[in-house]
Partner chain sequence: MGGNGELKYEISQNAYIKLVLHSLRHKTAAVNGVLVGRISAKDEGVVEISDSVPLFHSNLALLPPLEISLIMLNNKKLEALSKGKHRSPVMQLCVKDASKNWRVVGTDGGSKLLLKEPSANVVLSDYISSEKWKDVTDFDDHLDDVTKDWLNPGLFN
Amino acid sequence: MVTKTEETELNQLENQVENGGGGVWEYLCLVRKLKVRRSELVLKHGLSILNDPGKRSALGPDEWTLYEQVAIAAMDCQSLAVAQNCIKVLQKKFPESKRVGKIEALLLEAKGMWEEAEKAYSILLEDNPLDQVIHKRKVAMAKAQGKPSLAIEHLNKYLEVFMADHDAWRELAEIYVSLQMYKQAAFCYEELILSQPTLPLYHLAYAEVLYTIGGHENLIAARKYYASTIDLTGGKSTRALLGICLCGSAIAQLSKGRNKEDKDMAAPELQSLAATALEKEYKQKAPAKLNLLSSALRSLKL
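Atomic structure of the above chain by itself (the form predicted on its own):
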């Protein structure tokens, strides 16, 4: 993650370069170091160096790094001819390089040549089955082709090996949610909460999945995770506050006709606190919508 200091430095250098103040190479190095996407500017200023023999030769071994950087930026900008030219230079210099092979496969993806790209990645995986980048590219290809089931298959295979990859678990959960496979999504969020229990984002997402599944037990659990989200955010999660109100209303509807022992005794106080906190927040931040919120809460019988 880029810090505010790094972002400020990058923006200042970017303005300097754009206004002709020099520092092009330093800017390109910083973009690469921070792993940010500034594809149009990288393409523009990278080519200004590569197309100048004097500037290019002055880079020494870093010339090849710049060719790689410009090739990827060109693919982002759909300048596929430029990317192809950069890759040809790299192929000539490093004919057996697996790193260059990955860039070639990326170009096949950019051209929409899915079968060829799949074959290229499979060959690369034969040499290094534990290459995380290639596994993730296969997931990205499946999603780009509108094949979420294939993306799920790739992610599940990937997570059998790289079980601690939080981003992969989250992506798998989001795909499951998009397919309305909520029980599978819930399992993914459980894994994320176990590995990162203090991240409110996962508590909130898990609560929403449980609320969507429904049922008395799931609603009770959803309310608990909405409450833990509020606790972890210091009471600053509007979405979780509203979630508690929605859960309370749904639980009350399902509890009608139950014995007193089975009824949810904690609900009224918790719902009241959440509703009060919501109205206070709306009064401070969105007073024009306060009446709308109050009307919605009344409809929930809060």
The other form holds:
Amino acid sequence: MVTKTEETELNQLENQVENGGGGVWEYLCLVRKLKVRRSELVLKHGLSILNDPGKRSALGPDEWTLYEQVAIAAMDCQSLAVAQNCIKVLQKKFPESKRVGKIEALLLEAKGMWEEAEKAYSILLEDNPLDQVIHKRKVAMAKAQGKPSLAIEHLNKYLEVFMADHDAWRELAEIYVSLQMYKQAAFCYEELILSQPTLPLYHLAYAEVLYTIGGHENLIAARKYYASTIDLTGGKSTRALLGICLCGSAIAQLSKGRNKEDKDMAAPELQSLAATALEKEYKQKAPAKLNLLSSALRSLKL
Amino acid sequence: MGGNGELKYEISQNAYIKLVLHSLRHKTAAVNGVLVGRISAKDEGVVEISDSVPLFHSNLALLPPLEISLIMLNNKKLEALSKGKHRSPVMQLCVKDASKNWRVVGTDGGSKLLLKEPSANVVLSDYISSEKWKDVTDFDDHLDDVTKDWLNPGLFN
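So the form predicted on its own is up there; where is the form predicted together with its partner chain?
Zooming out: every chain and molecule, the one shown earlier first.
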């Protein structure tokens, strides 16, 4: 995940590069370092370096890394011919290389040649059974072929070995959510919160899944996690503030006709605090939408 | 609806373009949104879609943001059709066409969606070449930054 400062730096470089201000190599390196997906820009600007013999030789040994980066970006943009050319260059320079082998297999994937790609990856895995990237490609292929249950199977196996891979847990959670398997998604977020308890993103996601599952206890728990998100973000998370209001309303609805204890869980102060914070934010930043927000909040107050 | 059961949908240019631009903005994810329209006064078997509101491009199946977005949608729209799944046949048809030939969506038997103004595709290609999709903001963007307006009021000016 990218921090705010990193994102600002990236955007600045991006603007600079797009407006002809130079800094292309710094930009490409930053994209590589942060592992973000900016394939169109990488393709465009990477190629401008590669196609210029002077600029290319100025890179020295980094030239090959650039070929690799551009090949992958090209595949992401479906410019398979460009990718193929880059790969050819790499193959010539590094024959028998496993790293190039991975990119070749990626090209097979990009072409939709799933069986061939599977075979290629299996061969690569024989020599290096603990290669995380290849394992993840298998998950990606399952997803791309519209086989989410297979993707889940692969991911679960992967996580048995690499249980500290947070991105994998997140990916698994998102696949579960897309299949409406909310309880399983909740489990993933629980793992993530356990390992990184101060990351508000996980608290927020967990709260949203709990709310989606529904039921009195889950709503109470969801509210707790919305509250912790607000705590961890210094009150800046609009989604969490709205979540508190939604939870309050849903809990109150469920509590109708229940005993007094449950009614006490309605915590109206929390809801009105959240509502006030939201109205303040909208007043400052989006005054045109303030009325809309207020009427939405009113409809939630029952 | 009585009669022969199958509803036809006529989508206005702006609704259609917004929809496509939204999915172009988020090429690597599924998107969803709401189509807003009403039963045609002329023909009960036709629903006229007058506008579309782009909602989300991540975690489409989670309830809280969806509930908020639907509550915030203005009540003056006569009939709101929530068509999360509806979007995918449209998008698949357009996206799989890797060349920039946007076909009229009606060819997909499952969706029965017709373009009201056939020139919409021409306008759309223009917008695509000028990278207009960068200007589309959805409700997801709004939740991250409340200054962004998911109704995209200035999009077609």
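Since the model is a prediction, treat every value here as computed from it, not as a measurement. Positions refer to the first chain, counted from 1. If you superpose the two forms and keep the largest set of C-alpha atoms that fall within 1.5 Å, you have the rigid core.
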Item to check | Location of the hinge, rigid-body rearrangement between these two forms, from Pro200, Pro129, Arg239, Glu174 | outcome: Pro129
